[in-house]
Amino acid sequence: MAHITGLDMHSILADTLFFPPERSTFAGDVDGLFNFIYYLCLFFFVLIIAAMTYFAIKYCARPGHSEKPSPSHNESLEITWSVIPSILVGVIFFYGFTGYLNMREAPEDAYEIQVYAKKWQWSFKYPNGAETTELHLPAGKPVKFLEQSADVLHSFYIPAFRIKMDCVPGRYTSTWAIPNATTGSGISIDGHQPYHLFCAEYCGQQHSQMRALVYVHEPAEFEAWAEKEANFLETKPPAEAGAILFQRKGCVQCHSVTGDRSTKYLGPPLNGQWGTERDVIPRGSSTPEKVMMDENYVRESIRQPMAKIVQGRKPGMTVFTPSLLNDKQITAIIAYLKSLKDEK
């Protein structure tokens, strides 16, 4: 497949009625069949309302005017009418459907990335064990994006792409794109920002809030990231490995770490807790019992967190296996959460 560097200057200006600039393979064949059915709809709607206008003006009852039979059947028209519309279905049919074929089977050298959907996150893991909670991509390569679902219906969808697919909990779905248009870290040379991910379905209270930025980079400039974001713990130091360590596993989405103390976080705040003795109840116990929070209290609740729940809190909290969280990576959370001050 062909090594897609960059667009003409008026590919990379234009832009579409309903949708941002075509950012993959995939968008001209979507904005070209959804621009022929507006524009037909269109057509009929002006040429209906029009001759509706000019029938009723025409014969509308006038003082001296007495109303002729109507025909009751008019082959020629009735043909006209069945045969046209039938053939204009057909041709959207057959461009749809062959579309949609084409956007279901990925190319078997594609890259593949895999995508988890949870509430309210995305996080996505990489073939060389990277994992991002924002999408990385290399152009003018076949991308296929292989989704699950932790919890409830998600949709993954990149308006930029024209793609959309829902992320379904107990199975795997795919769908695949050439990213066509490099964005790099930041604002490309087209003046055109780091595209837009989104939650298509709705699910649950922070479902606006549940979307990532997609970053395209030239295939050289993606591999160096790629190994760079897969070797971030020896890269990094501990606390700065930890807080992105934070982010991606989804503990920022039940604990405060900037003094918020309300319990519309699941879990208690962690900000300037280092050290400090909270009240907990032991599992199979009621009576509550002070713990100082340090290196074993922390991994033990990562590894086993229904052993003690913070009094005042509800049990809820995924349970840690070391695939899902290696004992380096917890390392790196405690660094993190030492270097955490107190912001009441």
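Bear in mind that the values here come from a model prediction, so they are computed numbers and not experimental data. Residue numbers count along the first chain shown, from 1. Here, rigid core means the biggest group of C-alpha atoms that superpose within 1.5 Å across both forms. What changes on going to the form predicted in complex with the partner chain:
After superposing the rigid core, the Cα of Gln329 is displaced by 2 Å or more between the two forms. When two forms of a protein are overlaid on their rigid core, residues whose CA moves 2 Å or more are considered shifted, and Pro269 is one of them between the two forms.
After superposition on the rigid core, the Cα of Gln247 moves by 2 Å or more between the two forms.
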Given for the second form:
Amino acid sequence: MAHITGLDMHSILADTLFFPPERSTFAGDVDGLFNFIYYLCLFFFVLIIAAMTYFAIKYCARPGHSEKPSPSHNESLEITWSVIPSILVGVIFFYGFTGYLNMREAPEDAYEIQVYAKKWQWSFKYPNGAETTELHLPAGKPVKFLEQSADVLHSFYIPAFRIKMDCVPGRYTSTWAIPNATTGSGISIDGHQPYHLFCAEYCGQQHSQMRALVYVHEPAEFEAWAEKEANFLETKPPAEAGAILFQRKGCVQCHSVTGDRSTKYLGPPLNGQWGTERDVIPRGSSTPEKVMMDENYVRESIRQPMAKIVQGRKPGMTVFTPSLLNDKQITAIIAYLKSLKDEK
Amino acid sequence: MATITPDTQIDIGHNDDPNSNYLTSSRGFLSWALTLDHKRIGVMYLVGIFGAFFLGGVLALLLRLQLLMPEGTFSFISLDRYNQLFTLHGAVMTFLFIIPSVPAALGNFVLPLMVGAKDVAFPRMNLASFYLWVFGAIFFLIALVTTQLDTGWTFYTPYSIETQTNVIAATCGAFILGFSSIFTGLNFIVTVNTMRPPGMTWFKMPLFMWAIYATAIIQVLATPVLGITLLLLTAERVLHIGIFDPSMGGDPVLFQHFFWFYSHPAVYIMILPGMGIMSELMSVYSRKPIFGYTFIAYSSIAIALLGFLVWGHHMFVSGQSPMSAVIFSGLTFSVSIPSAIKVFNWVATMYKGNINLATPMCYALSFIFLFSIGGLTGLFLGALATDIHLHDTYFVVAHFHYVMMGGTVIAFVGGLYHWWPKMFGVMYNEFWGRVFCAVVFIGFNLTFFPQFIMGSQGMPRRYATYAPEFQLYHDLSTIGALTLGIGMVGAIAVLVISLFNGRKAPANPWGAATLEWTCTSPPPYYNFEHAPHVGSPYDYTGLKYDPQVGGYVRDPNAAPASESGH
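Next block: the form predicted in complex with the partner chain, after the form predicted alone:
Now the complete complex, all chains and molecules, led by this one.
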């Protein structure tokens, strides 16, 4: 901070008066444009008021003073003061619109968070399945907010990022930002100094209380936070957690849990199968053999789906490596499968 | 044209005759209630409008006091109550006060006098317009005392479809008020087009007439769209037609387009007449012809036309396409130029003048100060990148109050002080007039300047409770609002007191050259005994102060008004 010049110092003072801290990569651009307009306005305002005050004093009615003739119009003067402001507002328009287009187009690889607005609460859904009512973000990464509203208009507004977008029922809207600083360190929110998130579009009774807090973490800490937040395995009974995973990991698309054996499902049904024997064709073999559906069989079928194919089915299941589905999650899914009873 | 002699031109002789005065020419309630006289209708509007202004002002003070504390000052104002208060403050101020303020009250009184006519083109329609205003106001009061509207004055869907409050009464009120506004506008268009006296060409009209004319065009063209929109909203609520309701396939953003297609031009309905008053005041009190008459006249028309093309700037974050946002932003900047031209011209008018700092001029100078801030802060909101941050914050609240209140209301009060001697034939106390002008000026800035800062800091508007870090700005604003309230009440009190003890006003106390000052104060029922001579509206060369009369009289020996008056 040793290199602060007088001008920087001045703009810092102006910033602290007019703005919350700049906490996204947009904020600098927005504040820069704001300051440009601000000094331009200040210049013209001082000019107008100085001229007005000077004339009001100099030509004030008093004994011995009377009006003097002067031209009542002057084409070149009037054209000058029409054209110069036109050029200046053209410049403002240009910077306003280029800055705006940057704010509208999120990069392809942006981390996408789904924003759900309803009277009068925000909820946020992360790609790994975590769901929260306060917003958590990784620093230094582009984050796209895909917004939906369940009822009336709301508006997603984070002053520190200088972004705002209405949430409109019946359609998707989006905005994005790159947070450029963390609010603190650590996975837990203790010690963080979060930013405000406001609802900026009037939405009824508790509009003014439809606020949330925004926490920005180091990327690695954010990963850990998101993992922990998504990790409902610790908190729910294993069978219930397994049911959630069975849905979320897409198992449900190929495996019926209602005994449906039709080809609508690529894989075999999984209800009522626990502890029973089934005919499978081992890899490299062409003769079926019997296998008991137990913990190790299920684990093997998830980690190496091609090892034993149920007779009559085609191999085609995704290989779930530990990064896609870890051992704890497999344990939960096993608990879920145990709980599935045969359909009457 | 009849030969004009100096003492018929300034009808001093008739001042003593009670029958020659429109206020005293007939008596009784019905003589007012059924009057077709534009002057009496103007006075009735004035009373009604100030009633609405007082109501809206009390609501505003309650809001400001509630915001002294982050969680609310008074326990009797719940969140719902707060939402109702700001809705009614906005709706009453917009529909009942500021839209009819200058055109219907001052315009009605002054415009026919300015054209040297006996009345407006359609006097019965003029009276109907007033009664529509009264009925509209009754519907608003019904919404106020029954279920209490809480949609904001903007009635945004889908909230306005599902709220249990009396949206229908309020929309009916606004619908009826719309017709009141259309009637006034239509009347003025026809009056200006057909009733100008011989010799008053378009470019010899006073600029107030240009402004009222431009306003009337917007009133007639834009207001029907509001009417249709509000009918659709009512149909949506009652019949569930599914045009705005997303649960039935409607589009809530469509409502915003319809609404702002009227309501953006409507802000020019509000400000243009104020600008018209400014052009009169700056010239008369500087005793100089208005600088750049043609540019000011054309800029009024330019504002009226361009004003129709910028409604989308209220919707930069609404979900409209980025392309339309960019186009609307560009068009928005185009409308800023005519306003800037006017301000420069007003200041240039003072050059080498003989400036009389009477109360109306004090208001005019306040206008230039406040309107400049209001106009310049519009640049932050017109620029897309900065608007994303500032939209729906207190920055916007401060911006439009600087334009609407610091602009229109200040010009309205200044105009009222200017024409008061003509309207009621009495002079007010100049000292107290200026004192309260200063109180209003200080109170206004203290109220609204802190709102710019808290807005850019991120304080959203329409919040009943707020984060504690904004408290300092809210408290300053509340102190300012109380000061402003005292100033406004004082300013009106000075005028009302003058009715009882004011010195008798001469025909032309300010030395103005427009035609309304050639009849007595107050004007006789028939306005002019003889058709007045039309000169340049801003040529002051022949007007000399006569201490015996206490006002200005036209010097019969002066050279005839020069043709190059502008």
